[in-house]
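This document opens with one chain alone, in structure tokens, the form predicted alone.
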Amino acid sequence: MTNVKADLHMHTNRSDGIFPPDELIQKAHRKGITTLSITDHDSLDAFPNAVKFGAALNVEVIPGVELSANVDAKEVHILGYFLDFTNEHLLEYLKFFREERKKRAIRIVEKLNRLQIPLTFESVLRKSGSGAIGRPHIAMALVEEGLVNDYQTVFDKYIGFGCPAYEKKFNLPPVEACALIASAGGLSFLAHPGRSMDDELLKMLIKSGLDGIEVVHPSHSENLVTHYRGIVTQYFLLESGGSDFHGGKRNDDEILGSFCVDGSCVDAMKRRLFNQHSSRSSLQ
């Protein structure tokens, strides 16, 4: 795949992104992105329309998802790529996750109310629409209602980890998250491990069934990119990367198109999937 510019981590308004899938694909296309993956949190609602819309612009859209997993008290995110978005097993799980998100959001709003912050759950729903509800929707609603001055303060003072209105999210163990992605024919990648990922935790996650690591990400310095690229080589893993684009931030135009991987990464994923399929077929 020559001249491929791939952003494999993007969010739409089907979870906590700003733009509808078609608008996001158009924006990516204008930035020269030829391959992208929509990886909404706990949702495949962007598909199959996003795949069809991308094809009309000659943009390959890879069906993806971002799941949360827990290791002891630490939350990690796992990206799934090349998913069968019609897989009933996966769709049932995602429906359950979204319901748990809704219950969590209700509990957060109740805690905020006890802190004398009169946010209504209806105002949060207006921000999330039909998408998977997340804390960003609560933060946006608080700012829009004039109850808190700015978005980051919401997390720092109220709903971030350890804050008075924080509520833990329901998460799978990593091995179950990877198995769920595999059951829908997909590949599992550790999202944005950053600088806080210690070696023992990383080894445990690799043993849980990861196919690869998100090496390129806005939160990764050049040194971290080099470090995780070395881990990928050492453990015979695959590499991915992307902008983690949500929309709505001042530097979005700079981020979009600036954190990409080339066609060799996408080719390697497809070869891994082909080999896995061939191996399963030979055993039947």
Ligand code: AMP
Contents of the next structure:
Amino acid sequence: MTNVKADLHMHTNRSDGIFPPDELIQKAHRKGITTLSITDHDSLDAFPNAVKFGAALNVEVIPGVELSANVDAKEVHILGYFLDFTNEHLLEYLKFFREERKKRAIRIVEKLNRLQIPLTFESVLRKSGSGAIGRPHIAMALVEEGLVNDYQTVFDKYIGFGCPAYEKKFNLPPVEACALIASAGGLSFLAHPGRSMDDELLKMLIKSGLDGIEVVHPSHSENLVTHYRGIVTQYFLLESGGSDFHGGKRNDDEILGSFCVDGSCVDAMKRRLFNQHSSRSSLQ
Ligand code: AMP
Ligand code: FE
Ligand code: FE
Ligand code: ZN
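Complement to the form predicted alone: the form predicted in complex with this ligand:
Zooming out: every chain and molecule, the one shown earlier first.
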């Protein structure tokens, strides 16, 4: 049996990633990834085709999503795995979130225009296509139009949190985001805690209904990985991990295949789902 190498956090052009799902799966496969989750922001558009495409290459593709949630002014990201991608309730919510993203992108463009940066919303749409619009599309459009020199400067100077053209988008409270994921049969994981929070907030979020934590992530040092693994054990949580791959960066080749978890993490998730399912059936 081949060793499982699982990257459970990847984006495609259905949100702010560069590659279409099939190209991403092919690239991952070439890097020895055997299991992956496509976790686009507010979109399940990659499914079911991505699952079928993966199966043809012997790559297991787990249906996933990345939701944003708010704790006061702070935004946190929650990954949902093993979702029923036909669940109407979830699909309705995701459509609403994408509409809110579009409205927020228009507000950002208006703020940039007021700052004398003549970006058009159409140039942002050319970057996002029909997918969920994110700030990275705005950053790419600004660079491509020659209005700002580089991608990172766009965030640091204009659209990052607290900057003059920053705009919030509509987000659910974490407890509702976890409930939404659970209502579509999925498991909830707190994404990249190391990027944005202290342990006090983390412990509060654990009580919101999380099944686990993303322990492995490019933004986590070795010490942080050990730290979060300790929290996973202490609170009887599940472990996840992935590259948060978006594509289009100079270090794409180094990232792919370097931030993975092993088969025991994926098996533990499947056991959790199986046990939930059988305890529900026995109550009926
Ligand atoms: P959005 O979902 O539209 O709020 O965009 C969030 C995405 O923007 C994240 O997934 C990152 O890829 C990117 N991003 C957010 N903040 C920064 C930042 N300060 N520097 C660079 N990229 C960022
Ligand atoms: Fe993203
Ligand atoms: Fe994220
Ligand atoms: Zn992500």
